[in-house]
Each structure stands twice: as structure tokens, then as C-alpha cells.
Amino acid sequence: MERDKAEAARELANWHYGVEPDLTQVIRIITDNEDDPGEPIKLLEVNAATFATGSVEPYAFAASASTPFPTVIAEVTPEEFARIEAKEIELPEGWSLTDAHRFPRPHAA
């Protein structure tokens, strides 16, 4: 049975938690056209070990055997995330925290 986009996003978030010990949050950005198979999974990752840039720079990845959907990931520091929430740093066009889904850190990670 083929995984749906939500399940693939959850698995990707859990895997990232498992390999990134300083990852504090993984947030899936949900847009109006999520049902479009070409619409990528969009993850905003808050990582204390990343370099601050003062902006949100997403990186795109093609679909793969492990994640059968295109994926876009942006990584920010906890301080930058606080500035995003305060609307001092803008998210990429079309991204919003309004309908976002936050993945909790798995207990084993």
C-alpha cells in the first residue's frame, strides 16, 4: 500500500529527529493544494546546531524510494524561529504557520 503524504512527512520528521540531536521542532507547512501530488512536503526544522542566516532558506529534494514525494526543508535556529513567530523574519512565499502541523520528538529519538 502506498504511503500518503502525511505519513511520509511524519516518517521523515521522525528520521530527522533520530539523526539530529539538536533538532527541537519539526513543523510541516500545510498549503491549500496539498492534495496535488506535485506539491512538496514542506518542513520547517528548528535546530540549535544550524547556522543562523537571518532568513528562511528552503532546500528542495526530489522524490525518492524512501520519501515518494518531493520535499522542501528549511532549517532555522531557535532564535530565528522566535523571530518568525514574532513576524520579524518572513517565511517563504506561500508558507504559513497558521495551519502547520508540529511533529513531537519521538520518545526513542
The other form holds:
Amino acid sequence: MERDKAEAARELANWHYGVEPDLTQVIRIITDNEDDPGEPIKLLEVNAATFATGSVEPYAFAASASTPFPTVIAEVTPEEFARIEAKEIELPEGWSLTDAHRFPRPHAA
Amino acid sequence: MTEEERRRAFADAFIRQARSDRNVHRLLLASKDVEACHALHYLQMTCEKLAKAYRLRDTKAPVDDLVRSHAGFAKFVGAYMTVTLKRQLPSNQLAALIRAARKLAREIEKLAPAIDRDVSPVNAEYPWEVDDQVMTPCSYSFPSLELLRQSGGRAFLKLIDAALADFERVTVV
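Shown: the form predicted on its own; wanted: the form predicted in complex with its partner chain:
Full assembly next; the chain just shown is listed first.
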């Protein structure tokens, strides 16, 4: 199950890199209960083409045919991400950049 | 009630209902085993009421015309984003964001069954006919509105929530 979830997270990250040309980072947040069946994939995405709100708002999506795991995504600007790293903006409860997995942008073929 | 009192009362009522619709949309979007049409139905209702709330309060268009019409969210999106983001973003980036948001907004407007069913029969509520087949909303995947995967999908949800939260402090003219 964990390997499939990791693969689904990777696929979604790669998909987002493909449709969001200004996406600079996709970070998968890993929590202690990551192996629980209902625990969603959690992605923090840094997108230069979004707008700032000053907070990190997660959006939850149920599992679907294209992404077969529940998913929670928060999208921030590069400036907001710098403030997150500086601990000036809080992450959602339970989220941490410690042990997070960063998906690099796939190289163009 | 005077006409201005009536305008304000409807504007306040529409924003309250839009916020309630968005709460249900949020629940449906995250709920397993719920067909996409139901979340999209609530998203379309949220967006329509959101635009009506601002237009009722911030324009002098006839109250009854605004209350009864369906279209207007795509137009609202551009106006709202210009007012709230023009100081935050360079003009070319703002223009690109508005284009992306309007594209999704137009798709959402088309989900209302009263909008141009001959041209755009796909909607979130009622069966429709195409190529001698009768289609059911609950069996349709609405691929252009899969906000988890669509370009700008997540930003679009941020936009809706920002506009809902900003109503008491932002005027869109």
C-alpha cells in the first residue's frame, strides 16, 4: 500500500509540474501515521504563478480514478515558502518540513 | 424596504448562502464515494451567489435582474482579481492568472442547467442528450473541472475562498 501511495504522489507531482509551468517545488509532507489507510497524500506546492494569501490553506480531495488516494494540497508563492522556512508562516497542524520528500521537476525528454 | 435596503439585504443574503454552499462543496470534494457532479453542483452555486453578492452591493444593476440571472461569475473573477491583486503582482502575471481563472469560471458557469443547453448540454444536475445517447451527471467525470489536476485548479479554489472572505472589506466596481 505504501509503495502505491508513494507512486501516486510522484505521479501527481509530475502531473502538476506538467500543467503548471511556474511550479518550482512539490514537497510531500510525511506524518507519523502515513501508513494509516485513510491518511491522505499531503503536498505543499510552491508556485510562482499563484497569489499570496499570507497563510497555508490546505485543500482536500477524495480519491479518484486518476489519483486513487485522498489528497490534501496547499499552494504557496515562493515568497510565502521562504517565510514558511523562516517559521514566519505556520504550516497546517501536523505538517512539518522535517522528513518531507521533495519531488524534483522532471527533466524534459 | 427601500430599493437600496432591498439591494443590501439581497447582497448580504447571497454572500451568506455562498459561504454555506462552499462549506458543503468542501465536504463533498473530500468525501469518498460521492460522484463529481454533486461537488461541482455546489461549486457552481457558490460561484454564482458569490458574484451576485458583490454585483448587488457594488453596482446599480436592477436588483431583480441580478437575482434572477445565471451568468456573471467569469466577469466577476477578472474584476475581483484586478482590485485585490494589482499591487501584489506584475501586470503580465496578473493577466495570466485572470485568464486561467476565467477559463475555469466559464466552465463552471456552464454547469448551471439553465445556461445555453443547446450549445453546452453538460451540466451538474439533469441528464442530457448527445449523439443519440442520454448522459447522466452522476456517471460523467467532468474532466475539464477536475480541480486536483487542472492547471490553475488549486489557485481557483484559493480565489473563491479569498473572495468569500473579502466581501466585507473589498468593493469590486
